[in-house]
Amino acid sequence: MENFIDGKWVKPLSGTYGDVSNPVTGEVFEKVPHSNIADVDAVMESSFKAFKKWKKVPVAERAKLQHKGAQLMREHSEELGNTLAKELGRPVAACIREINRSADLTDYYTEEGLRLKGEIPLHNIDGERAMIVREPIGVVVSITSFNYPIALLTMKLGAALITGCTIVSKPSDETPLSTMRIAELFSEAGYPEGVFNVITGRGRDIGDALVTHKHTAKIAFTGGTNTGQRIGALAAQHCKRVTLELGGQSPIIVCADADLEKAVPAIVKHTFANSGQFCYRIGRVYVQESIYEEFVKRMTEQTAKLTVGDQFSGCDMGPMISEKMFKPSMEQTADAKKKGARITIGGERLKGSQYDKGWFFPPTIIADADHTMDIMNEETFGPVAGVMKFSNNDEAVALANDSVYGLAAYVFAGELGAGLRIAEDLEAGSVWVNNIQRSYHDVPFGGMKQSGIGREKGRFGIESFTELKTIYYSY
């Protein structure tokens, strides 16, 4: 494939390409550009030129196009889901769900964009007024991770386009194809040339150029904390706006009176979804000591029901995307074992004819963990969870907050008041109490501490793609 610029496929000026492979088999099934700085200049010039016209298009017209784009996503959800499953290795049913939920978010942003308003303060000064208006921020660079490429894209795309921004998407090298197809569908929906462009390539080749380019007004990034810190530092040097949704090692607190019939299945499902490859998965489990052994037993039994295999086989989990993502699961498990933890299930790379060509790691529970172990301190981004006992709620909160991350946290407590009190004390951008739902489209999502800057979703997310301008006038 080629870069998608000005509504058409464009060969990279670099002249070089990289492989896209199936994580289950290792088979290379497509090639995409490894772009260079000249390609960055081309795509940014296209987007900047388009922005000058797009920002003047009435919001109602933008809304019609955005709803049409979302509808095309739904109509092609099986095709897109199969492409995503092939490049990511996640079970195909979950990939199709991602496409449809992303279409829903795109529709939500459309309606929220129609509700944006300015203000006129009532100063009551004869012949004078001040207007506060919102204007689109400009060209947005979207840089996204491999794990939920369409969900992460639409968190940025839907907000940017409805406010009048244009967008340049730089998807992960490992899962670019689904994003490229989305761009093609939005072009089919009728979006003008250059409003939604896609450039592919390695971050080390084009990342800095995209962030610092003179036409870049904002960088919306989802990915690792180290990369996010670099982007933030570069952006600050050029006074660029940023939204950074970064890493996490999310804790859950299970109180003595928690309903384990509800808690255990919810925890297992959330911990091991997408082979643990998402930023707000549960990585640290704190359980009140009086129910600790019973909880570990139940969680192990529930985890044993999960199946691992080919993404088109109907299994619960696929492989890790790459050796790089696989290694932390192996290393943190080995570290915990060395320091005296119990591995109640999993813990070793899966072997056999269906596993040998992919990076398959089973769902793994590390019992009797403590904060000397890497599993309780470092982001795993894999299907491994550490379980540790606590004596009282204050201790549990202190342990949960003892982290550089603050993206999400979870609580199960029979007494709702205690659960809410714990939720208020936890240092995280989102906290779930007594269930683990998907994050809603109309509420903000983002982290504290080293889990990021800014918020996506809801009106809070859409407002971040606008600039406030005050206009004083006399009459």
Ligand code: NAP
Given for the second form:
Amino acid sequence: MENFIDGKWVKPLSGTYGDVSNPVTGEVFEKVPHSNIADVDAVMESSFKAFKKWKKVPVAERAKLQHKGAQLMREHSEELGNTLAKELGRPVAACIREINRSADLTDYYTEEGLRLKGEIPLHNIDGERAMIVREPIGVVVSITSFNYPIALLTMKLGAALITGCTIVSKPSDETPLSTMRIAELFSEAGYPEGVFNVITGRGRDIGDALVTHKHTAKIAFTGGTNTGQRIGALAAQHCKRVTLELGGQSPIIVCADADLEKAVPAIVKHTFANSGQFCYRIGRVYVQESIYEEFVKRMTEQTAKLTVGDQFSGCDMGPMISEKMFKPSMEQTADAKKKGARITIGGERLKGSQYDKGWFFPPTIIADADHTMDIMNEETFGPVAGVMKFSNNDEAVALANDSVYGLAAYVFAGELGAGLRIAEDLEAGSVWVNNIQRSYHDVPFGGMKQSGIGREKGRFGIESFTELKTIYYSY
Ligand code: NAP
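Mind giving me the form predicted in complex with this ligand, seeing as the form predicted alone was just shown?
Zooming out: every chain and molecule, the one shown earlier first.
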């Protein structure tokens, strides 16, 4: 593959390429450019040139193209889902769902974009007015993580394009192919050259150049907190706008009167999906003491039903994407064991012919955890959860908030009022009470504390791709 610039596949000026491999088998099945700073310059020039025209295109025309792009995603969801499953290792059915959900988000942004408005305050001064207009911010650099390549891209893409921004996508070096294909499909939909470009390569090689380039107006980033902090600091030096969607180690509080029939399957699903490689997964479980042992038993039994294997075999979980992602699961489990925790299921790397070529870690529950253990303090980004006892709700909230992160939190409480009170006290950008629905497209998503800055989705997500301008006039 090559970079996708100006609607064409373009060889990298760097002349170098990196491997894309299947995390289940280790087989290298594609190569993508490892771009350099000269490639960054080329892609930014293309996007800036395109921006000058794209910002003047009527919103209704942009909306037609965007709906067409979403439609093509749906029509190719099986093909895209297969590509995604191959590069990521996640079960293919979930990958196809990601494509369709991302198409829905793209459609949602389209409609919401049609509702963006300015304002004219009524000052009642004869012959004078001021109008407040929204303008597209400019060229947006999207830098995304490997774990949900298309969901993370489309959380930015549709919002940027409908407002009149152009976008340069830098997908993860590990899962770039699905993003590249989406860019090609959008070009087929009729998008003008340069409106949606893709450059591949390693973040450490081209990240700084993308962030600081003179044509970069905003960086919309999803990834680790360390990387986000680095990007945020650099962006601030150059007065670039940012949205940072970063890490988390999300807590759940299970009160004594919770409906465990509902809570346990929801918690297991939200702890182990995508092999635990998602930002707002449950990493810390706080359970009221009177139901603690019963809860641990039920969670362990529910977890035992999960199957791990090849992404095309119909199993529930695949491998971790890489050794780097695998390590925290191993290390946090070992740390907890050393400090006296009880591993009720999992805990060892999976071995045997179907597992030996990938980084497979089983769903793992660490019972009797406490806050001296890494599992309750550090992000795992893997299929391991710590479970800890609490006695009253105030203690539970204090434990849940005892974290540098604040992305998501969860509560199950028989009395809804108690659940809502806990939700109000939790320091997190999103809180789920008494069930864990899919995150909706029309409500904001993002983190408090070190989980990020800004929000994606909803009208809030779109507005962050615009600048406000006040125009005073006399008549
Ligand atoms: P990562 O290492 O921070 O990488 C994310 C992206 O940043 C990749 O495209 C990466 O490129 C790029 N990058 C790396 N170094 C860079 C630099 N110096 N300048 C600019 N870009 C750079 O994160 P990851 O390991 O892919 O993903 C896991 C993390 O993402 C977790 O912490 C998770 O919580 C977080 N995440 C957050 C959300 C959210 O919505 N809050 C969603 C998903 C994931 P390369 O691939 O070339 O390294």
